[in-house]
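Only one chain is included here, represented as structure tokens and corresponding to the form predicted on its own.
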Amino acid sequence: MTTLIFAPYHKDQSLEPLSRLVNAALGLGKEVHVATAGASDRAFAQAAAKLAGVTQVHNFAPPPTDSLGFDDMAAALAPLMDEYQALIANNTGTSKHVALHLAARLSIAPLTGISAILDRQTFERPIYAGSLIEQISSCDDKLIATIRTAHFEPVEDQPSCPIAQRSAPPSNRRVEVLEHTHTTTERPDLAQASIVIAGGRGIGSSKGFQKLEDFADHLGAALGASRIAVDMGWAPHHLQVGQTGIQIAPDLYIALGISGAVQHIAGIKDAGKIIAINKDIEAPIFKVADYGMVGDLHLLLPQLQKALAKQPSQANKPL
């Protein structure tokens, strides 16, 4: 069974999450060719040339003054699908709309949100915000996914394969796009990050917010939000967390202020420990974390921080 994977590119991507697409690939079977797009030069293919058990890379390079949308790049996917007997790609983004376009321009029915590949027609996904785990299979003959990376670790480096460059057809969108806006950050990106520091309706205020900020950076920390949160406006919606945010499974989530909705445990259950700082001692973010801290945040957090100054900085450090 050969698999394709979509993988669009945008500024100051990391390569991760293709590279743990890459280890679900190879779930379906040992060819696994990868459809890279969006990128001005060839960087991006050729890092993807570079990941082990890749055999082949197509990069579509859109015209320079237009960028394609989601049904011009599933329109640009469709004939190469006569080569392919699975197209994968991210639950998130424009990878994610993408295949659902293209599910729906070959009449497939698309699989979205896979947790774990147990062979080539069956897998698992959790629902009902993570609650329970559905086991699925596919009828159709061509499968179409869309995969959780965060459940799959990262692949290792390999000598580069073949890349083809391929042109993306024009679009026929009756929409223009004047312009990307994409905002820059030393720190780390949140769906990657080893250590998440996020906060909930507990901090209170964006001023409250912005105090996360310190803490976040002496430890090298990424930054997160609940979803409270984010409607009050204290943060913005890239950093929500949960079932309708980002799901992320980071080595280290410090949950601040944040009761623990089963929304939000969804997106986090996959963390490797969890620490949690809440004044309600019933709150449920209490029941799955690894150590909790009963108390006003806003006395515990300057503790933290003057406690943490007598410790070199974890920024930019690896754990």
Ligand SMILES: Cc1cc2nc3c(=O)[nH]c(=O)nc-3n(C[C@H](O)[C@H](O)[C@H](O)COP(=O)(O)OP(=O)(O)OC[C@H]3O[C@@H](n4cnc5c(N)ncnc54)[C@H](O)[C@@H]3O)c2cc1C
Given for the second form:
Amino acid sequence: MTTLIFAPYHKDQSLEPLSRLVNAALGLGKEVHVATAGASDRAFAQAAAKLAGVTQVHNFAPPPTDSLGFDDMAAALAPLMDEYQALIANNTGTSKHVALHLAARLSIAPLTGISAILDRQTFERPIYAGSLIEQISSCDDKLIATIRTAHFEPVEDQPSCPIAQRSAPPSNRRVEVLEHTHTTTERPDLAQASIVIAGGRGIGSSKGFQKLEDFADHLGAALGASRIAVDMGWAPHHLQVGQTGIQIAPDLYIALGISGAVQHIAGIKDAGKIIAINKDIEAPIFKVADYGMVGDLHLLLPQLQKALAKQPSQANKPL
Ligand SMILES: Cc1cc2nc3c(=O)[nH]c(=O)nc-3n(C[C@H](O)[C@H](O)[C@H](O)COP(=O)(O)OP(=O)(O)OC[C@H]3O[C@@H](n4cnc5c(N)ncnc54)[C@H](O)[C@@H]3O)c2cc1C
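Switch from the form predicted on its own to the form predicted in complex with the ligand and print that structure.
Expanding to the full complex; the earlier chain stays at the top.
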């Protein structure tokens, strides 16, 4: 069985999710090819070609993967699928959209959010915010699946495999992107960060969130938020962690004033250590926390910051 991995590139893309996808693909069969797209040069394709287990890279240029180009990318991949029995992609963003467009084009029922590959046709995925694990089997001749990469280990390096340059068919879209404005931040990307500091309703205000930023900066951490904090307008939507936000797997997750609703916990199931600060000793977050502090975060946070100020800054250092 030969599996094609769809791997779009975006600015500051880490190779790690793709490396984990390769491991997942090896669970389907020994032949793994990668279709890269979205980079203005060949560097991402060259890095993909050095992941152990990858035997061919198709590099699409010019890249049809801006935010409206999902179906264009699916159209580019569709003819390639004659050669493949399976296509897998990350369960996030562009990857997921393109996989679903491709599935629609090929009349395949896509499987999304896969967390384990039991055999070529049988898979597991969490449902109901992770309270149930569902076992599913694909009845189609070909498989299109999106994978929760945090559940798979990265692969090692290998000598480079061949890279074929591919071009996408002319665009069929009827809407144009006029402008992209970059939101720049010095902080690590929430999806990739090894430390995440997240705030919930207990933070109390936008000002409270600004205090979290100082704390995050000292630890070299990314910022996250509960849905309530986002709904209140204290944090932007892209920082929402959970079932309808993003699922993260940091080494350390610090939850401040977050109750620990099942929909929030769904986003931090793969976190290494969890520290919770909450004034309610009965808060469900303490059931999943490795360490907990019970008390008013507005009193505890300054004390914690004072203690940490005596330590060297951890910004840019691995945990
Ligand atoms: C379909 C669906 C999808 C959802 N998706 C998500 C999602 O992706 N992510 C998500 O987060 N939620 C999601 N939710 C919402 C979720 O159910 C909760 O409502 C939300 O997570 C609660 O956010 P919170 O913990 O900040 O607020 P609350 O539940 O109100 O908890 C606030 C906590 O702060 C504590 N606190 C208050 N003041 C202080 C203080 N001064 N010091 C210390 N502690 C204090 C309180 O004791 C309390 O435990 C979803 C809900 C639904 C129905």
